[in-house]
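Only one chain is shown below, in structure tokens, and it's the form predicted on its own.
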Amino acid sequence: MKRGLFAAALAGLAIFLTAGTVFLSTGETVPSEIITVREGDAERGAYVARMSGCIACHTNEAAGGALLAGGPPLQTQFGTFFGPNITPDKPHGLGNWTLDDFARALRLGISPNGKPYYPAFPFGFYTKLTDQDVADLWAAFQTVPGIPSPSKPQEISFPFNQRWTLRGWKRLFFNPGVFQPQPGESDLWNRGKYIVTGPAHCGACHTPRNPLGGRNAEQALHGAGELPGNERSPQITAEALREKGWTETNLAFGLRFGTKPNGDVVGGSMGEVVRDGTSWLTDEDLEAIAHYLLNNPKQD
């Protein structure tokens, strides 16, 4: 048996033994309401959507797909995932959802019918979103034309296609909770941390994972090895960034225009992040991201 297949088999067995045991011993409480803000600003929500990577994951631009009507394939060691249709179409999108359904999906990784989402949907980061950002996102999605296109089913082989095990996975690796500013730090630093560890979900690509797909918190932002397309996500700790010549000024500039300190341009997945996400952010938010990344010795 090839090493990769053997590792996958071991990971699958571990998922069933650990996640299944935890799930059977503990249930999952799903609150009916988890958001207090009921009115959102669609224009601001469109900005948060850019910050959160919604466009890139839920729009198959390369195939000429409509906005938010279903994303391109995301290949992982567990299978291939497709961002679903999140337009207001009732049969195929979010047309039958409520704001509370939407908030539970973002905050808890739970669908309206109570099923857990795969962590390819980065609810582990979106759980930190403020009530206002959630309400604004919801308002923005209501303005998008509904597209009657069914979402593609996830292409996941056994045993990873056993969705019930995800409840156990969440017990092991998911820590829900809205972002809380860190006392003693500046507003700029806390804004940067909110963006990096929340909506921008930088750790989804730049933090290594264990065989079960859980992020290694002790190695946050230390690079995640091989990514889809044979890419390797680099380390973006403060020390690593400074060694490569990044400063707060050129990092904010690079997130806007996709340039490196040596004048080269970023490509691959990070090029898409810049194109669809960070290039749309305000100067203030780009400065906050750069300030946090270059002034965070803990890299949490």
Contents of the next structure:
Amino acid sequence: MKRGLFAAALAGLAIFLTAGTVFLSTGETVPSEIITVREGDAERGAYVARMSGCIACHTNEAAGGALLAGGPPLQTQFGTFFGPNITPDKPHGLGNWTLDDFARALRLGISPNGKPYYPAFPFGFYTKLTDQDVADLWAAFQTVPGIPSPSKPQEISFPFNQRWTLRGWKRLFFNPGVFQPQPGESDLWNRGKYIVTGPAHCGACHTPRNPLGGRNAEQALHGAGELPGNERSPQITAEALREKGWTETNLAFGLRFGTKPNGDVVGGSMGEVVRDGTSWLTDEDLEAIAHYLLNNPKQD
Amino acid sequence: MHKTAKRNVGYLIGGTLAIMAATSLAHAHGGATGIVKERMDLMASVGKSMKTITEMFQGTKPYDAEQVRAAARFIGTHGGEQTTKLFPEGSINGPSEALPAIWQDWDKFSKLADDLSVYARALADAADNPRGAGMGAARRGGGLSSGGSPMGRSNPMMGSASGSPMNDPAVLATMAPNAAFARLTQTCSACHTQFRKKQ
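Show the form predicted in complex with its partner chain, please, the one above being the form predicted on its own.
So here's everything in the complex, that chain up top.
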């Protein structure tokens, strides 16, 4: 078992360095106008923030940390990540950012000075956010008190701390682009697909990854092992859900209350997702999520 | 066979069967025995009651206040000390799903055990009250409609329920039972999140 893992790690390292080297010189094309909607609504944005899980990663609730001032450790096989301070504080947060900087971060995974972000920040999903949702989020972020505490530095071991290699990683695994509704499907289904594949980023935990941390698209929502904290996530494809007794009714209900068909109530990380995320959503959005998940033949 | 011999054989067979039955009962739950099994049994019975209650709130079964009350009362008698007494220091062995965090944060663990009874009883008290419409009637987070403006103390981005009326069982008993149900599921989930092994 150990030898296999070691070999896999070596292979991963080799691919990683190759990919990074090959793509080092290729700059990222940044469109000049990344977002056309300029006016956002803070209250709607607060809702989008709940849906997107911003608070969970960027607020250290367990340690009594201030809202969005920096998050708890996220331990992965690539290192330990800390969600940075994203309050409007000027030196330490996003106080010097513009809406365009914000949109680029979410949609392209790059910082205002062009540095690529680690995919621990799930820009691969946030790239799907609509213009309005991005503008609303930005408006909501302005309402949060600015906290002058520096972001914790990431604790990433070599070679993953070589940020330039992320350009290569993104070439391989990142597909930017706003959500496109699927023609021929209902509004409910498309709303569900938007939420699941975009802001709620379910696949970040429920889709297995390769040794380089890229999601295995063919196995979307098939469940994953080796999550932070040695957790496993269950398969949430339509058939797998049905097998466990999930219906649109009890799934929408379960996302609000954490209740499961067998009488149990979720714990672990999903307990936190319900507590901090899905329990805050509207009935309609929870129904959309449930409808999509249970009617998702293509799993993408 | 001689009468005494028959009787002895009878005892032997009966005794063996009794031991086998007792052993198989004691070895349910993946081989759990003793106190680990006892608490797994407790949780299973609580889960069974929760299933009944949940199905009525989600509309899968027609709402029956009497059944909700009975199930909630059952849960109410199984929290608090009835739960905590089954978790003696370090009793993690075999198939136990308990985490060491239980004893590292015993105050929190026992508070949640107490909350289980408190909110289950509040639900029992509220079972007959008119229910709210839709799932949102018992929306946990409060969403956008409660909690004031995004600028306020209760920023919809933040906002936990602690200190608010939604924590007072006396208040919950007067509200739509959905509210007590929400508080109850929050309690179950909080304990499972922090103190039960991740799957």
